[in-house]
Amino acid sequence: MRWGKLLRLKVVSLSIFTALTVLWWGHLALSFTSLRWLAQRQDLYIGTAVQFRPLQRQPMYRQVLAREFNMVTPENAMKFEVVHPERDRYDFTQADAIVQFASDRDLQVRGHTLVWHRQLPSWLTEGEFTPEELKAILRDHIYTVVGHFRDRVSAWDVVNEAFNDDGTLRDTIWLRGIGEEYLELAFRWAREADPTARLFYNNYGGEMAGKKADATYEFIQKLEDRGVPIDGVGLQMHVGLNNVPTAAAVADNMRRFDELGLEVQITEMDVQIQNGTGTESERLQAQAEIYGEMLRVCQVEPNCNTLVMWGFTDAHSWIPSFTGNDDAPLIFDESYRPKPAYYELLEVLSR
């Protein structure tokens, strides 16, 4: 009798030991992998916005970037004021450095952005141009920039943030000077400049159904009806703990774009914690769950295969300067230590 009990105790002990060993090895395996490696197994893209200066000056920035991501978006280096500082002069110094870094490490590049109402050079905003002159400027800009990176940039945010929150077209230099036609022209010129690049309309605040998302949907329907080349929609996903759409609402929005034959990418994700409640640890855990939920949406919905964060380290986030408050919106802290959000993404990708 005693030997039977002893045997059963040994069996139970061995089972517990085996379970703990499997769990330990599972966590150990995750600690030796990366977002990039796990994403590539599922044909997914995990990306980040990249800034030129830390890329040039900080070895840890380059190391984490190359290890963890398989897609990059130049955060500012391809914007109009940087690449086209004078009417007859282009400067691709910063953008070329980022694209070369990506090429050397087999990273895809999303071009950002060709047409926007912000970060324009003074020669353009302060000049007086006829509609035909403004068309010629925009056409030359798109042809030159897209042509310069032809076959090296896999996707472009062709038009960025053209709609207001109420669904009306934003008052921009392009709308005032050219008219609504500028939207269609931009996509046609981008396709002509590089027939292989995927072309996207990109916006914030339209992640779920609402006036802005509905206006985007109707706008793209009209473009497709006229044969305008457009491949997808970018959902920026700049959110916070108290203003985040549900995963179900985002999935529903993606599905209706899928019905139009369009890809959807999450293009600029960050999650502010300054507007949340609870301890810092609790807010970071809530942040992690949001990142994980949105990645799961992309795993499930067939027309989404990309999630790009707007930076990866809190040391180089745009949020504190934009809001005027300290924050920690990204998946690595200021010292490049992984946060709960990083481990949540690892867990989601490992399933």
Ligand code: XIL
Contents of the next structure:
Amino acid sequence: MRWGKLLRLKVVSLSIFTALTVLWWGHLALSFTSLRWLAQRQDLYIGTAVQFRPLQRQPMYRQVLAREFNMVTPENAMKFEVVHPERDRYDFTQADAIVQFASDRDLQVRGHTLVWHRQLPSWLTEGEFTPEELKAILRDHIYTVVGHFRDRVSAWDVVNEAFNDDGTLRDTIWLRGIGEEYLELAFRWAREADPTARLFYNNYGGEMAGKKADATYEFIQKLEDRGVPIDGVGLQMHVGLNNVPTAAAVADNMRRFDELGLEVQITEMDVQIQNGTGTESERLQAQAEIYGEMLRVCQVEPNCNTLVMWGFTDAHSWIPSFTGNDDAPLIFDESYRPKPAYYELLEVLSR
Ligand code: XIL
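Please supply the corresponding structure for the form predicted together with this ligand (the preceding block corresponds to the form predicted alone).
After this comes the whole thing, all chains and molecules, with the earlier chain placed first.
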């Protein structure tokens, strides 16, 4: 009886020991592998949007960020209303903190964004300006912001979302006040302010051929013909389970920009699951496959070397407030646990 008990105790402790060893090795293997580590071995950039507050306050946020990514995009900190709150005052507090974090950990920075129709300060939207005044404001803004981060931002989204879905130019304060010329001027001023930064036009909904992507393509071709300095196109890639271009269509779109000598980056990827069908685990699996496919496209196409996600933890995604519904569009859950999408990206990077 006593021997039996002792034997049982031995078996139990042996299995606990084995389980712990397996867990420990698993943990060790995971900590030696990261998206960042695998990406940099193949000259790829895996990035994420970064928010100022959690970066300041949450050690876990900083830790996962620096471990998994080699590129960041400030999610709001470089937008007009944040950096240029009054006509004669700039405020780089938040953006500087993010750029400093990035430089301390050797992460590249994408600057986002110089010319957009949203997140503008009221002095600008409510002011009345002549075309010449508005041009001077935009020139000053671009020179100051790009100049401030000169040599520290590797790529700028110079112009964001300038086209409507039907391919016409969007009616914005810039188009109304300056005319179509604002696009060309913005790129020229950005180049003057930092000749080494790569300059991008960034858009959503133009991931594959269609009215919007075609208009963008033709417009950029025109800019290039006129010698306007533009280096690439950003495909935002805000998609969902029921709303996603095929990988082949995205690859075709990338190739035609390659023919113009342009780089393409995936700049704001997230994958909503709220409109998918199936159980949660099936939806997370479908989400994982979409992330994996898009990374694969970027890995294979010669003019793509960057995939940036619009955040990394579901705890800080813009999607729930944007859509008004719960969602889980990113690759780590709210407790920073890797989701199937994370493992899928690891797997694609290991090929
Ligand atoms: C979003 C941010 O994620 C939100 O925090 C903010 O309230 C609104 O803007 N396209 C873009 C991004 O280019 O700048 C937007 O970011 C998302 C859509």
